[in-house]
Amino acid sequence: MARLIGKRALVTGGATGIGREIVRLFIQEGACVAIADLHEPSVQAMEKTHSGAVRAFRCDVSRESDAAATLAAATSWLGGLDILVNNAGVQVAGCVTEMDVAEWDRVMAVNARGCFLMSKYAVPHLQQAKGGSIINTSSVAGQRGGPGASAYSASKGAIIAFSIALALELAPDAIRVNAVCPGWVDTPFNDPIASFMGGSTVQRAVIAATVPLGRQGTPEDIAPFYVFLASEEASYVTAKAFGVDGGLYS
């Protein structure tokens, strides 16, 4: 039986990678989904593929005006809100001594501030719905940073702390908040860190040596966990950060 029948969801960064698979599964499970994204060719393709079940909204999650306008427009189309997935993100890689301040600020703005802004404007709608689920995409990098990923790790660590604090704040409203921490996932999103490591061949060797399951994950490996956290099956789950990482940090 479909687990999200009648649910109204907003997924940021829902046009590519893990986000795209989250949207596909949410629709398969019965949800109506709004996408907030900047990648216009991809969002247009999503609207065509899932005609009637998806509406895309152009949104830079790091801008407060965009966040407020997107939540207003998306909830108007959806008729309310039950699920928010903060999945939009950017990654840069490089030694901290060589990193431009603007690069650091952009990573923090999209990954951390974007999560805050979208939640800020989503919460009143979730309160009106008498409950719901916020799922924030963090990373194993937020649990344990790595060389060349200082900005990304800092932003993803902030998301974990924010998720726990927000979960405790919103528990009286029956709004659950959790973070998902993917490990290595085979999408172009990880190209910057692979390049920093010395290329994809080196990256694959590191993964084979350090991930107990011996491989990268795929969006299809990660997205089902979001369905679980969005569904009533997770009705007693909040304030947690879940590693979905092939056993990397067991």
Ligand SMILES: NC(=O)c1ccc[n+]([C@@H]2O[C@H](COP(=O)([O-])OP(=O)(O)OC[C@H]3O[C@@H](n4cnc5c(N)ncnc54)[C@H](O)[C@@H]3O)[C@@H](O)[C@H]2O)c1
The other form holds:
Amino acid sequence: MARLIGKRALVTGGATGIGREIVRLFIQEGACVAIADLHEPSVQAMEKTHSGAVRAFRCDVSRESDAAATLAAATSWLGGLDILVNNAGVQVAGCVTEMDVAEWDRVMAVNARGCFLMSKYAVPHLQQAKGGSIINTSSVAGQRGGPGASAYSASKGAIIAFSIALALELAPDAIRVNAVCPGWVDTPFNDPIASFMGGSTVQRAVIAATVPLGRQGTPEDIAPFYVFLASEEASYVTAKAFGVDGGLYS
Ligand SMILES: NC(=O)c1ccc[n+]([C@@H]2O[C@H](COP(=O)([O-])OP(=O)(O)OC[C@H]3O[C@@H](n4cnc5c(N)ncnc54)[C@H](O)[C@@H]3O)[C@@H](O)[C@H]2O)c1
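Form predicted together with this ligand, following the form predicted alone:
Expanding to the full complex; the earlier chain stays at the top.
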């Protein structure tokens, strides 16, 4: 039995990687999905593949005007909102002494402020629906951090704290808020940190040595957890950060 029949979802960063798989599974489970992203060719391909069930909205989640306009347009198309997935993200890698202030600001703006802005404009619609689920993509980097990842880790740690605070604020409205913390996932997203580590061969060796399950995850390993958190199966689950990381953070 499909678990998201009739549900209306907005997924940021849904054009590629983990977000694309979340969108695919949400549709398979019966949801209608609006995608907020900047990657035009990929979102156009998604609209074609899932014709009728997906609509793409060009949106820079770090800009308040884009967040407000996207929520207005997406909820008008969907007829309301039940699920928000804040998954858009960027990564920068480098030693703290060499990091430009502009790079720090960009990663905080997209990853942390983006979650806040999209939630700010989504919550009134979730309240109108008398409940819902917000799922924020954090990272194992937000729980533990690592060399060369101070800005990225700070942004992802902020997402965990934001998610828990928002969950407590919105619990009286039956809106659940959780964070998902993937470990290493095989997408081009990690190219900057792989290069900081000395290249993809070194990165693969580190993964093999440190991930208890001995391998990188794939978007297919991560996305089913979002279906669970979005569905009624998770009706008593809120204010948590969940690792989906092959045992990396334990
Ligand atoms: N790949 C990993 O190892 C890993 C691990 C932990 C967490 N994550 C997180 O998972 C999420 C998805 O990462 P991914 O690996 O699928 O990478 P990805 O690059 O494939 O996906 C990121 C998506 O976000 C979109 N995006 C970037 N900036 C945006 C902006 N300002 N406004 C709107 N959309 C924007 C991109 O166009 C892209 O579609 C990110 O939040 C990332 O931090 C990834």
